[in-house]
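One chain comes next, on its own, written as structure tokens: the form predicted alone.
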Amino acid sequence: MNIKNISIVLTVLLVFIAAMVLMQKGNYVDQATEHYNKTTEASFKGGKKILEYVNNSVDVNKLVWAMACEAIQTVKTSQDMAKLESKYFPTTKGSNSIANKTRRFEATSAYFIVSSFDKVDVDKKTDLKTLSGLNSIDVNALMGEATVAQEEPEGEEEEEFEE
């Protein structure tokens, strides 16, 4: 073989290799773009979900604070509190503890308030027990100082009111 043939073969081989490299480069760019789109889309969706959870949590906290503030001003009995709870959270009900003279309302497990009352009133006709004389509302959970939830002694009755 002479030098002319070798140089033609090498030139053709070089052009072939260059074409192959450029084709592969395009494929790598497509793969990288596809991977980038998948990962950023997943990250965006995850970030969006986190923002939804945070916004929902803020909304619940805001509503429970509003309910607690209105309760301090207007509530006299546990039935008044039940009506107020259904105004702010129609699907969630609180529960009375007649033994502890408290009413507990949990919007979520992290956002709850406990209302303390002075006495237990009994309706003579229906024998229904209600709490009256609002003492205080414990909002420690709303301030991030939640202690262990007040547990009811076993065997105690919890009464729920439907208004």
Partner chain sequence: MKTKKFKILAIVDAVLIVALVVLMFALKGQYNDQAQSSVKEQVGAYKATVNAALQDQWKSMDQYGMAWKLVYATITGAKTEAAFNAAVQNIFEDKEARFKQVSYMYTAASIPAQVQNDIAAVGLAEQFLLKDEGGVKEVACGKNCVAKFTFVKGKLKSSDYKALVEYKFADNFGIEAPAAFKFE
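Please supply the corresponding structure for the form predicted together with the partner chain (the preceding block corresponds to the form predicted alone).
Next comes a single chain, given without company.
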């Protein structure tokens, strides 16, 4: 009777251990899979985010470059420049500095161009001041050589062009 009980217990134990042996591999596969998924997912998300951020940001850079290239060939006045700005960036407008005879267009704080003009024109009827004779366009910000933007003194900005 005693040996009968022992043999039954040992058989049950044997089945239990055999089951453990069979499940052992599954546990390692699960643990390894979990670690792999966690690590690669983090790498995927991080890499994707970098690519997207750069892709999106450089799309703006591209438009500012294209605008600067077109501007230097076609623009004569600050009004022409304003028209070109609205063509490339319908929701962003540049601003004139009559004192400096420049017009600054800032697509983002990093990507901006500053157009320099030769003279200030004054409309006799409206007394509105505009700039004419495009001289050069400063594209330093597009070449990665931007300096800290200077705030224009108040009262010197005049938006002369409205579509």
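Residue numbers count along the first chain shown, from 1. In this text, rigid core is short for the largest set of C-alphas that superpose within 1.5 Å between two forms. Quantities reported herein were computed from a predicted structural model and do not represent experimental measurements.
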Quiz item: Rigid core fitted, is the C-alpha displacement of Leu51 between the two forms 2 Å or more?
Solution: yes
Quiz item: After the core is matched up, is the C-alpha of Thr11 off by 2 Å or more between the two forms?
Solution: yes
